[in-house]
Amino acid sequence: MHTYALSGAASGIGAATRSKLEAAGHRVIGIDLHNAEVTGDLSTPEGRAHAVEATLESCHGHLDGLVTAAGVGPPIRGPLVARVNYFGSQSLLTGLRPALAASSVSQVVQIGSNSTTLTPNIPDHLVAAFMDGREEEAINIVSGIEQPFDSAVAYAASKTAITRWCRRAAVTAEWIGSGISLNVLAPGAVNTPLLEGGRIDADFGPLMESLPIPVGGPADPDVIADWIVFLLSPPARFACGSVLFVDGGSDAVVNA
């Protein structure tokens, strides 16, 4: 039995991750705003914080892996987006490495999006804050950028850089050379909260239902879920900075 944190448990892909990782045996430390072993509000540094501490402290400093999948999108407001989906993500990643060291051999996903490379003109001074720890400069950019739509620049961003920030950690001492492997799940559309949120929603929800999906249409939680459970396998540890598009072929048709 392997013993695993998981941010974003209460729903979507984060509760179907759950449901299969338990169902193979294993013990899931949920992290959320509700429903979870550990209640914690990762927009905030103490609620980070909190979230952090309250983990280590049921794990006993020994983590076998960890999946951030916690997230939030259009239309909910830019700020929230990029606290969350940033700096919500990368206090877990750093906060529990010292847990994920202490396994002979451990493994992350962290749940990145298609955004990063189908969202133009993603503002590079943006990423770069976001990339450098600069939170409230971070958030000032993204509240200067025009309603509604600092809320899909913020989620593009924030994607793109805790992307970026997984792909130059995993290759360090601290991580790879630690035995901890990072890997980065690039998502498109999925039947979750998150993209009814934005189906509903009069400007975004024309706009996503005009994003070509090769497939046929969303996946559902489960099948990204296989997908997770698959990076925290044996076989995935020859993965290392890694990037999966699993989107439908959104990507490709866009970008290829």
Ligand code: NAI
The other form holds:
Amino acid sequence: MHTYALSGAASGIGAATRSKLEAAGHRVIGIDLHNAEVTGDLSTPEGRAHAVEATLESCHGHLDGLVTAAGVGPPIRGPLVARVNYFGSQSLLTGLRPALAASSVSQVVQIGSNSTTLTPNIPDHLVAAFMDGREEEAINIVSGIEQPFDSAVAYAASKTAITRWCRRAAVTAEWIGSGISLNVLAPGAVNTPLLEGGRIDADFGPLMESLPIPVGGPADPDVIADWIVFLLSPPARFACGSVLFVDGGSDAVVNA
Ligand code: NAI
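To complete the pair, please output the form predicted in complex with the ligand; the form predicted on its own was given just before.
Up next: the whole complex, starting with the chain shown before.
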């Protein structure tokens, strides 16, 4: 039996992942705003610190894996997207790393997004502000984006930055050198409340509907959860700093 921490455990992809891990006999410490072993708000420094501290206490300083799935998406305001998707995830990755290093088999999956390669004009200086940890500057940049679908740009920038952060960290002494494999799963459209929130928005909904999905439509969260479980399994240990796109073909249509 392994012990996993899982943010975003109360809904969508996170909830499906919890079900599969628990069905396989593992222990899951869910981290979410509600309905979780650890409740905390990953949009604030205090909430993040509490989430890290309570998780470390619950796992007694020993984790076999971490899945960072908590996130918000368009049309939710850009500042909240930035705070949760980048700074919320990055604080869990950093804060829980010592507990992951205490296990000989630890594996981490960060949930990214295919928005990173599908969204035009992601501002480089915003990605840099995220990665340098300049949170208030990042929020100022996000707040000042003057173009339609600013929350979509904030979303793609936050996912680009956290993906790059993971790839850079993955190959270092602190991560793979400490026996922790770290990879990113980049889903496309998945039928969850997050997707539905975009779909019903008067402005953003039509944009989403125009996204080509060659396999025919969005995935169910269970499908993505199976990929996450695979990335937590022994064969996936040769993956290190990889980004796996599982998106029904949308990225290939636009970028191949
Ligand atoms: P969801 O809305 O079903 O689940 C997200 C979870 O994150 C919820 O349980 C929510 O309470 C939690 N959360 C949100 N803000 C939080 C905060 N401040 N503190 C703590 N927890 C918070 O969404 P879904 O779709 O399952 O999303 C999971 C991940 O997958 C997200 O990172 C999302 O960006 C990513 N993703 C989703 C796609 C989709 O089409 N559904 C596509 C690509 C990526």
